[in-house]
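Next comes just one chain, in structure tokens: the form predicted on its own.
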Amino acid sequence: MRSALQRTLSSWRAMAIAFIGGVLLLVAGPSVFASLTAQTSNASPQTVASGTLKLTMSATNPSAGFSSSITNMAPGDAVNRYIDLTNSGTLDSQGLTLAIASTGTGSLITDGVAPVTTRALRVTVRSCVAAWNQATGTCPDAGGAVTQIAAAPLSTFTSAQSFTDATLAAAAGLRLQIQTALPDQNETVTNGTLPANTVQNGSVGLTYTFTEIQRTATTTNS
């Protein structure tokens, strides 16, 4: 027969094993305990849609816009072309600019530096709220024409030039007159030989790039 001491040790050993087993069960298997969960959701999906930013241009009849060449210019001449510039997207825009890439005769792109006195082609951009009178080159609106970009040599437009009205609302547009002018200047042709750095008998190719950026981002509450 086991002694009372042996029986006591066996009892404590059994209790210790049961305790350790319970601890291991709690650590290794908490998923056996039940929990409460509640949820809610909107009955129909919320729609979130993004906008668009688009800038388009088209010649304004009867003007041929930029598709028509300008030829045989003399100092003092100015030629107007007419285009409609439209923010055809759904987002308002800002930061409207124009850059012109010019290739060809240097004296028609950049003013001469002393002692050279040649004056390069100038571009001016004006807008009119009403439709331009293309026969006279005038703006019939009561407020008159707005100079969006003042006359500047082609070389200036290597960097984008900002419009006076630099914002365009969605679906809004500008009726533009783009004037190309060869400034007054004096040259002397001797015995049929053109002078050095002449503006005569030259030509340039012009690519007009209008740019707008999206309106300032907003945070709304509703």
Given for the second form:
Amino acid sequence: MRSALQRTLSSWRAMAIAFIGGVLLLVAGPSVFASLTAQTSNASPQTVASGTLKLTMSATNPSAGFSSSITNMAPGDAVNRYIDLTNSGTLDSQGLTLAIASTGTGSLITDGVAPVTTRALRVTVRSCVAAWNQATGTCPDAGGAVTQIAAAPLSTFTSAQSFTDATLAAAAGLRLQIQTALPDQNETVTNGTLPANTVQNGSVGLTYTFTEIQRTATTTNS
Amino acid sequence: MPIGGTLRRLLHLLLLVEVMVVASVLSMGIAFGAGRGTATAGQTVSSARWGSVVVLQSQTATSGALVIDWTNVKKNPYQFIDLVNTSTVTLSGQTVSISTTRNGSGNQPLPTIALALCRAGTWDQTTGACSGTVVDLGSTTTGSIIITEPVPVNGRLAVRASTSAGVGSPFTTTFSSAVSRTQAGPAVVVNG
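Could the form predicted in complex with its partner chain be given as well, to go with the form predicted on its own?
Shown next: the complete complex, the earlier chain at its head.
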């Protein structure tokens, strides 16, 4: 019969062998896997470039565009200004809109509510494929002028109004005629005193903001 | 597990999901905003003013009607008045209203008031002579006279008012002017 000491040594020997075996596996195992890794790389780096979305406008010579103030408008008067709107980015765009922020005389911004019958300033946006004839205000293109945004009071432009042709390809542009008109309406002034709720002697500051958004994102397979 | 505790955990879960959804939507909005191009410009627009006033000759234009008391028509049969254009546009016409009343009682008929324009000239208050061309504008007791003489901005028409009254009880005439849109020049279309 083995003694108790011999039994103890035997069990410790087994544990030591198991420990050493585990250490050997940890050290040698990764070396075995690494030897099975394969890699490849492109010879030259792939180039990935992002596009740009830019919208610019400029007065169409000889018109001074928006930088030229409109003064002394009487009912029935209309003033046409001409600007070139260009998608100067590299991405096509969509959702072209115009919003106008107006400050100043209320009767020039919002139509009167009965019994007040005043009619506010209207803005109309038209485009022409050819260059506008600025002397006559006509579009010489065979297809004629295209109404991009129909006449609407300034108050309507508080929210952005969509163009009829709402897409603009990269580097493409629109030749626009922006018409500001004061609708015909009658007011009689007695002894030099202006009537209440008049459209006379008013002034408004207009900030035109044209906006485009990028074309729909695409997924390309090739 | 108590029912209250389960409900509380369910509410916490729903709140977590809501926060995640809101965060997701907001992040989408920011993404769309990045793909936007804008162009902005400012402009000023102002409107015209029209109207006229009646004042005594060479007086400064002030709003309100002009009231003339004819106290000695035999000695002073004329009153000289100006129709002043207070507009920012040229007037193509204006309407002058005349209202006459006796200052005292009596059965005498109201006198007629006649207006005459001194075109391209002025009236001499002493002699009643016009240095330009005299143009008859019309006459009335109480009523309106439509004048179609153009008046430039800040311009004035030199008018002589005369009365048909002889010696009699004094009377008062009120002159008013009115300008409608159609008398403030035609509408124009400007390009450029």
